[in-house]
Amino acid sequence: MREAWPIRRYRALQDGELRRTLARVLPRMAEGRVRAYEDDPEAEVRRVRARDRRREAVRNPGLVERAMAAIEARGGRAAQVRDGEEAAAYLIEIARRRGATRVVKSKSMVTEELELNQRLAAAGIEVRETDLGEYIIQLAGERPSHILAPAIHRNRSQVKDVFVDAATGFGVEAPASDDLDVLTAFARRQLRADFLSADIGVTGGNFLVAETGTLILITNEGNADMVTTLPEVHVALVGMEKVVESFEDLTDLLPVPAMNGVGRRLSSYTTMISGPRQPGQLEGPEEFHVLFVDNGRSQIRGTPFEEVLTCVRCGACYNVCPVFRQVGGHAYGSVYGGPIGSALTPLLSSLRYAHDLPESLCTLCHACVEACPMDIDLPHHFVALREQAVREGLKPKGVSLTYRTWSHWWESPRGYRRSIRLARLAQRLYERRGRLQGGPGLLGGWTRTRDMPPVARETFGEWWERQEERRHG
């Protein structure tokens, strides 16, 4: 059960460490993307050639069967699964054929979605994050907070608290600083006994080339490579949106992520696997899984959100958005927090599930729009939503009531002049030092977390037919 919008706002807005930590390094992040790309004059082109492939890739549900067979030829095995119970299901048919009861994972904002990590420990199979951030939330008993960097809600001395309560549980000798190396050697120690004992290595997966069936992940700290290649089980869970036709296109995207995320030509480690280990190779998993994640999408092609599916998870309108900046991911409630998953949360699951995101959590600023590599036009989704709620009857009915009876009053002239004079009447029981604080419904709620100015005591258009009268006579 979600926890009501206002519950979650408030929560956040008395973080006033989330608060400052968010302000410093999302500025960094957004910098970062504007100076890359004015240092490189030919990647606009690339990225308009990128947003137009994905596009056409979105429209085409034939890829994930051709991407099948291609990963069959090579003997990997491939299937479609249409939400979290059944990934669970084929991963734990997997782990029981096996004799498996260890998984290590790299990041994987889809898996995040289905819940796999809850699905695979009611099963009784333990499940360890190694992405360096996901390891932190994972220890911390916590969500991502950014699509990108799952624990930039944490500080270093936050993270030193939770490596500590953790040593404490693992029997081993606590990081005794927040000295960034200390604390990356903790993980580190920690991660490599994982690594070794794991007998299922799971990822998700940034692109799918059709053509080869070959599974493109992009990473910052070189873990997938240790998922993917020691343990003898690698599944890979790629939402059915990913596929690429070809490496031609996969050329143009494959910056697209770390260009706009951080303000980088390329991640620091691109792993192509096309297949499980062959005769004569040292390395690799004896078997290569890639299971292709509906959950919900099939619904979303062909209506008019579908370039929300083109998304590539860079995390560019999370940098920029002033709501994400004052309240941090977890304030949103959902696995995708930040702009785009405003629109992705309530199309995935249900409007009725989500509908506060993109009515609550927008200004309508455009700023996603104008970072988005992709041009999803998010506010032009959140209007829809917002109107398609409000069709449904999701909204209160005196919020409803509300505003119809505003659209009465302002929907002519004289109904405006006449609602401007009882505002000004009704306000005096509220005004407080030049400020409006408490009142009924809406401007009660309003006011307790904002400021208020109270109606001028006479409009511009007031002033003026009074200028024009002393004019004339």
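Numbering follows the first chain given and starts at 1. Everything numeric here is computed off the predicted structure, so don't read it as measured data. What changes on going to the form predicted in complex with the partner chain:
- Two rigid parts rotate between these two forms; their hinge, judged among D52, D83, R277, P396, coincides with P396.
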Second form
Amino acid sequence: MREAWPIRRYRALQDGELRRTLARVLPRMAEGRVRAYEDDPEAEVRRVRARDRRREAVRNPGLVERAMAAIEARGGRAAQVRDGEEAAAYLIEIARRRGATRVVKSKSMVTEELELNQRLAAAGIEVRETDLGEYIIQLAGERPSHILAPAIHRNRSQVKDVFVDAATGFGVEAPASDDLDVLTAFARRQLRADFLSADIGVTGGNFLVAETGTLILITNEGNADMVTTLPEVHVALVGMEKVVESFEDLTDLLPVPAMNGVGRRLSSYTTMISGPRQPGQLEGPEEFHVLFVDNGRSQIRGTPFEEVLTCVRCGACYNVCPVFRQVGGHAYGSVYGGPIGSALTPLLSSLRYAHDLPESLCTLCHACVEACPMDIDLPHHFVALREQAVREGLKPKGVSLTYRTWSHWWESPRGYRRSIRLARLAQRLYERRGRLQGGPGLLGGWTRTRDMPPVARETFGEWWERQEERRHG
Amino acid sequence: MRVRLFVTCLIDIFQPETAKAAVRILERRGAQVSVPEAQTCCGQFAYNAGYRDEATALARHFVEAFAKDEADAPIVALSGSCAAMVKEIYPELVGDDPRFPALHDAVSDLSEWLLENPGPAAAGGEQIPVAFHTGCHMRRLLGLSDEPKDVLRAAGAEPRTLRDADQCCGFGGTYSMSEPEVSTAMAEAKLQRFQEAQLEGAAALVGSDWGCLLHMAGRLSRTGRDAPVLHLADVVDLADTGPLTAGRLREAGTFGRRGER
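Switching from the form predicted on its own: structure of the form predicted in complex with the partner chain?
What follows is the entire complex, opening with the chain shown before.
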């Protein structure tokens, strides 16, 4: 059950520290993207090619089967899972077979979506997040608040508080300051032990190449390399829309996430994994599994919303969204927040479950589509989802009545003028010192925090008519 | 040259002085202004909220109101967002109407028309710094960002872009009324940038979209901050009638200024 939007909104807006943190960090990321394109004249051409390859890929239903065959051919195992329950069951089965009890993970949004950690914990399997941001929020018991930077809502001193609490629990020495080096050294020390003792490594996947069965992981901290080489088993969970056709497609695709998310040419680590340890190799896991996750994706395919599946999770839309900058990611009450989350969440689940997102967290400013490397027209989709909400009767009756009456009156100049005359009469109830205060419905929403001038004693239209009469007598 | 004025409902009802200023500046530049009297509202409020049938009915009415005569005279809009509604959204609502393509091509923002039809040169002298707010739809849907600033420069102002100019002011049509809390937080973020610009000498907040301006002026007024907020048309009208000064901007830019009171 999601918390209601007014509660999430209240909590977000009364958190001044959150707003200051976001105001400091997000513009830097957004400007980084703009500069990266300015510095590299070829980048725009590559972006358009990457977008086209992604569009073709999500339209091609045969790619998952091809990828599965390629993975199996190299000694890996591949399966399709419908939802979180099936994904967890697959992992629990491996754990039982091998007597495994400890999992380390690198950053993965799809496992958040599937609530994998909770499911594994319920089966007695201990899960440790190893991406620094994910590690912080796991210790804090929070959800990611940004698709790329999951702990972006916490500043250094707030991270230190989390680590100090955790240190007490672990029975180890707490970090001495909120110095960045001190904080990362603490996480590094703790995580080292987790890597070495883990039985299973779980990752997501940024892309997966159908022709070779190659899994691509784009990371910045190197933790995914530990997760995929130290434990004896590696399980990758990959959204079924992440499959691309050929290795060549990667030329244009690999730079897209870092370029658009933070304005860097490439991430620190790009890891390609094409199967388990082969005979004669010294490193790598014994078992390599790829789970292709549906969890609502196939219901988007073939609809007018299909292009949202081309999203590469770069976070560019989060970085520029003016609503996100005020309320942060937790206000969305969903795994995917920000503009893309406001479309993905209702599309992956149902509009009834999450129609608040496209309705209440977007002013239709179009900043997101301007920043999106895949040109996903989110404002257009938000309007389409709002229209669907109207059709499905998800809007309060009073709201619909207001919009319908208002539109109907303004369909004719007579109705328009009559509404203005009525407003002049009605506003006497709310006029104080030349401003409107209070008022019913939508007007009341405005006047709660802003002044509104009253309807002019003579509108421009009325004035113009008077001029015309004077002129033509 | 004939010019049809697309007044836009907010200006018609709450800020008629700005439309009168627009008529004056158009006439000074040789236009013969007509105001199709049946015009009401472009319907964006209904479209954005998901009431597509209602928005379509208002779009059809717009076509009726403007297709009556002078089918090829320019239609000059006083708010970028309303012009964008006609140019970018109407094709999916009334694209099937044979009268629509000519209207579509005729619509432009006031700043575009003013650039093509420059008026009397502004009196020389120092440029008055003003903070310029670009409406999101103006910039992202119509692709206009330099045009209004060029117009202001020609009028003797020095338009300064606010920091974080890419951020919406929180108006968003009826979003400002259905989500006042978030909308106001956004306005505050924007006004903080305006305040910085004021400290650096900006004499007024100027924009081309009366929706955004009403929102920010309404917030300034509610919180007791007194600062002139003006539409581009008001500034040009001032410049036409004398040198632009901080004092004249202040005098003209009182929030909620209405004629014949």
